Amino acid sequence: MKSIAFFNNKGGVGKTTFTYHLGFALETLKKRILFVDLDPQCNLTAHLCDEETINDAWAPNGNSIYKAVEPIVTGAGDMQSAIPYKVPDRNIWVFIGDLLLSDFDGELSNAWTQILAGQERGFRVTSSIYRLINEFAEQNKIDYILIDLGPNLGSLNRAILLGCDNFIIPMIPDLFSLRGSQNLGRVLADWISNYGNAKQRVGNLTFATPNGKPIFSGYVLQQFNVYRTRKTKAYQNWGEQIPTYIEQYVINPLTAVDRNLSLNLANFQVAEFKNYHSLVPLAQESLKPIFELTNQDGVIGTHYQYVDNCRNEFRDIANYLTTIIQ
């Protein structure tokens, strides 16, 4: 069992996109596949379930993610279970994302500072939704626990990512997107380091706690122009600065406070993939991936020999990330 975060300071990157399809073409390749979405934005859990689906989590009595937490929350005492929406007829689940989850994020605030002074009540909060993930995960025999992140540095992400195994990063090949990784690898150096040495003060805990070390994993290219089978001229400018940009941002402070925590890639490049434009409303609203798309869902034409390159490139992409985490 794996978990990999999918990750980016900056917003419109793909990043819930290449998630859903990701995880469809594991799938394909016979692995069971947790999804949990942690977007306050909720887009991974549209792509996956229907509207009544949705409200019956969000629902009083429901199992969305934020009622796992929700007595964290209300001071009435720690996580309860929550059990994953099963896809239909696949071996996929989801943990149902909620906006409410916003209200747990001062929760995970005030957790950190207790981590820092090294109260146990930090480490039990803090740890909630990586054990709520994993126990489920260990049950169920899920091969990999895939976590759809929201766009900031905050609490909740910064909890999600010390416990997730791998991490990877979104990008598209523009200057906002290089300008907002400058910071990743410092901020995120800066949380391994305190919460290790926090750890270390705390002592032995009578409830699971993550080893604080993500792994990063590479990053994804995606939402390129392609002109003749060639990259746009702009695109490909940025493109081509974003293994530099990786290192110095991300792997040199990573691996200055762990050597290991970044995999050995060849330009950090793990996948690319487009655009795929007006194939991507007809799978949201088929609650389909584009590779599964039919007639029926809308495909006409040229629509076809789309849906055939975006199976190959996500059965590629699945196959070589199955190869570096394991």
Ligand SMILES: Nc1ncnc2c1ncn2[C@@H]1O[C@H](COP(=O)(O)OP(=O)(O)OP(=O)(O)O)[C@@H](O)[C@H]1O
The other form holds:
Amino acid sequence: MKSIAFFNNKGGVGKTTFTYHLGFALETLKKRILFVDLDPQCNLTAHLCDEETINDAWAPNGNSIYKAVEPIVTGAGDMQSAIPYKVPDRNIWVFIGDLLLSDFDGELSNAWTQILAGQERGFRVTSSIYRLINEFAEQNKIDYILIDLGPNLGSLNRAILLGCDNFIIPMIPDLFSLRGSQNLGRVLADWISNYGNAKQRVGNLTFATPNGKPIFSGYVLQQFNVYRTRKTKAYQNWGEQIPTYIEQYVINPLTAVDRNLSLNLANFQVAEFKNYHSLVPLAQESLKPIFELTNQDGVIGTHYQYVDNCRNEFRDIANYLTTIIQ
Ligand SMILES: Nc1ncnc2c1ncn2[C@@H]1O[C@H](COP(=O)(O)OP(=O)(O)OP(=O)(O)O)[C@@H](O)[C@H]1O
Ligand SMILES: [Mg+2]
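I've shown you the form predicted on its own. Could you give me the structure of the form predicted in complex with the named molecule?
Let us now look at the entire complex, which starts with that chain.
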């Protein structure tokens, strides 16, 4: 079992869309998948569940991931269990996201201060979602936990990133995406070393805590234009700069803390996600990945070729990732 977070503090770079498609592609390879939607925007949830399911999950006795930590937020007690939603007829589960997750962020900020002060409560609160996810994954023989995060360097993302085994950075070849990655490695490296020191000082705890060593496992080049009016030449230019940026701003700060914090890859671009244009909203509406769309979902004419291409691309990506993340 491996947990992989998809993270970039720059928004709109295709994190959610890529995570979703990778999960379905891995399941086609006979893997059992647990999605975890930890972005309060809930885009991953909206791609997986119909409105009724989401409405039920958000109701007072619902099963969104926020429900598990609600007692901590309200001061009523410790984390309680929450059951992920199972996608019908698939080996795919999802811990449903919740807009109220942002309320947990403040609590996690206090918990971080407590961690640095060596207080057990800080570790208990910070590890709560980590424990919830891992317990379910172990009991249900999950192969890959795929975690979608919101685009920020906040306390929730810190708690989750410290608890995952691997992380992958989706990137668009543009100025904004590159700028966004500039503080990512440095901030993460700070979190990792502060957490490691605090954990050493606190000694043995009676509950499972993250080991706090997420491994950088490459980036995904997202080839869709957010700024559609600008032409591809600029994108090629930015694209060529990505490997240097990744080395300088992600790998170097991390490996300065611990040389095992990055996979040892010849090429850190582990996947490319092409522009699928109107098939992306069609996939979102149909609650399916692009490569499972049919004419009943509205696929017509030449779009079939894109559906097939997408299937082949994601089969290769999923196969490759299972070789580098084991
Ligand atoms: N491969 C693609 N081809 C075409 N459009 C895409 C592709 N990937 C994503 N998009 C579109 O780009 C937008 C942003 O994608 P997505 O929501 O996956 O990004 P994100 O990084 O998760 O955003 P956020 O930071 O808000 O969570 C979406 O509207 C989606 O429809
Ligand atoms: Mg997203």
